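For reference, the chain that follows is the form predicted alone, supplied as structure tokens.
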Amino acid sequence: MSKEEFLRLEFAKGLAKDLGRFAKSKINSLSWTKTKSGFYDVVTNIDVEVENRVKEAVLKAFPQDSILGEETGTSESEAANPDNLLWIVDPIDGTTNFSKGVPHSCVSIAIVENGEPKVGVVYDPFMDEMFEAIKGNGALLNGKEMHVSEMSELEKSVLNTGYQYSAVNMRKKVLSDYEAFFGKIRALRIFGSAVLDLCYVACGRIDGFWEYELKPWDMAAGSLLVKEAGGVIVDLLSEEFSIYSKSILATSSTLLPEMMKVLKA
């Protein structure tokens, strides 16, 4: 672990802790809601905000550095040094489940180099949960080592998913795999938060997530962690994964033949 790295990852945490305790507050009192590239693609004046905090305090702190944030896209930073350190912020992860006041979601910050996540950080203020790591370190929750499950029973398994974002350009796929899943695991779930999925197989609280039409925000933090635990990410569209993929599959290396029979069948 570098000093940079270290100062980097310190720095995303308690902006992450600071800023996700404001969202927790503003929950049952949003200015406004609006949907932004179809009717199921909601955003709030506080992920908005949020995610403008992000980029003052990054940019202030680390000048030299970059910005993607799924509000407000890019920094000007970005478009004339894309070879810095690039940070990847979702505001708050599980944007439907906070415009409903649903306890649910999660702010998610990743610091990545040339393409790969080199610290990844999470928190979900409703539990006050800190996921954390950096790359070739492993991965903590709130300070203690966590690992994937070593689950490798398919009909023993809990798996995660989700459809939002999928449910018109890959409706049938979508239908497909739950229907290929029905009866051969013990439950399947849907909590509305990619980012808090991932981290939910990192610390082994369920045993395999997938889903497709996922952005970079969505997986680059989460996709650290999970390797960083000890999992497994798989690309189900391509044959090499990268935060800039289309479709995610983590789980553990011994349930991944498992799933990857059952969802390429």
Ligand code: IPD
The other form holds:
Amino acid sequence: MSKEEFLRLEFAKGLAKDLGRFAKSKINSLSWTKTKSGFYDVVTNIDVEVENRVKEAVLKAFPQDSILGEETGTSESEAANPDNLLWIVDPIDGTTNFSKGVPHSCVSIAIVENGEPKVGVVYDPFMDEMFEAIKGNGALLNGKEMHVSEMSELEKSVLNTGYQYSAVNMRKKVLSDYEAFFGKIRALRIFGSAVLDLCYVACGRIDGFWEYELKPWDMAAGSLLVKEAGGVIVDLLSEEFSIYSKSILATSSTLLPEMMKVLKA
Ligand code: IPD
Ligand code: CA
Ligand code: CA
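Please supply the corresponding structure for the form predicted together with this ligand (the preceding block corresponds to the form predicted alone).
Whole complex next, starting from this chain.
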């Protein structure tokens, strides 16, 4: 692990924790909630405030770095120099939960070099759980090593999924996947935070997760956490997974063939 990565990891953890706690303190007193497009894509004043505060702090501490955030897009420096380290931020993942007072959401920060996540930090303020990884160094949950589950039997597995509310073009595929798993697994969950879904695969609480049409800020930190926890990440629609992929499957190598059989059927 380089000194640069370590410094940024510690900085990202501090930010995610402080801002996650700030978001938690505001969950029942939001100033505004609105939709970005259609009637599904919710944003609150806290999403925007958290993202602005991350941007300000990162650009002050690491002025050579760039930032891509869900709510405010890219910093000027990214456009200027695509070789910079890129911080990818989801200020609140699980905004629909958050906007309804459901305590299941998180702050997600990834640091990416040439499209590859090097550092991943996710903080869930409601469980006081910090998930962290540096590429090549394993993954931790609250400072302890975490691993994906060793599940290999589909019928005993508990899976997680979600759907991108705006992706009406995926409706048939989404519904046929649910149907395909029906009667073959122990349970299917939709918790409403793709980032935490990935974290839950990484720490073995959930045996597998898949979703279509996610964005880099939904996948960058979580995909690194899963890989560093010994799991596998697959793009269901293309050869190789990248944080810009249009689909993601996260599971253990032991359950992967079983999940693929169903999802590719
Ligand atoms: C959403 C959540 C949700 C997933 C959606 C995402 P947001 O992100 O991760 O679980 O199903 O596809 O857009 O809007 O809460 O940051
Ligand atoms: Ca998100
Ligand atoms: Ca978000």
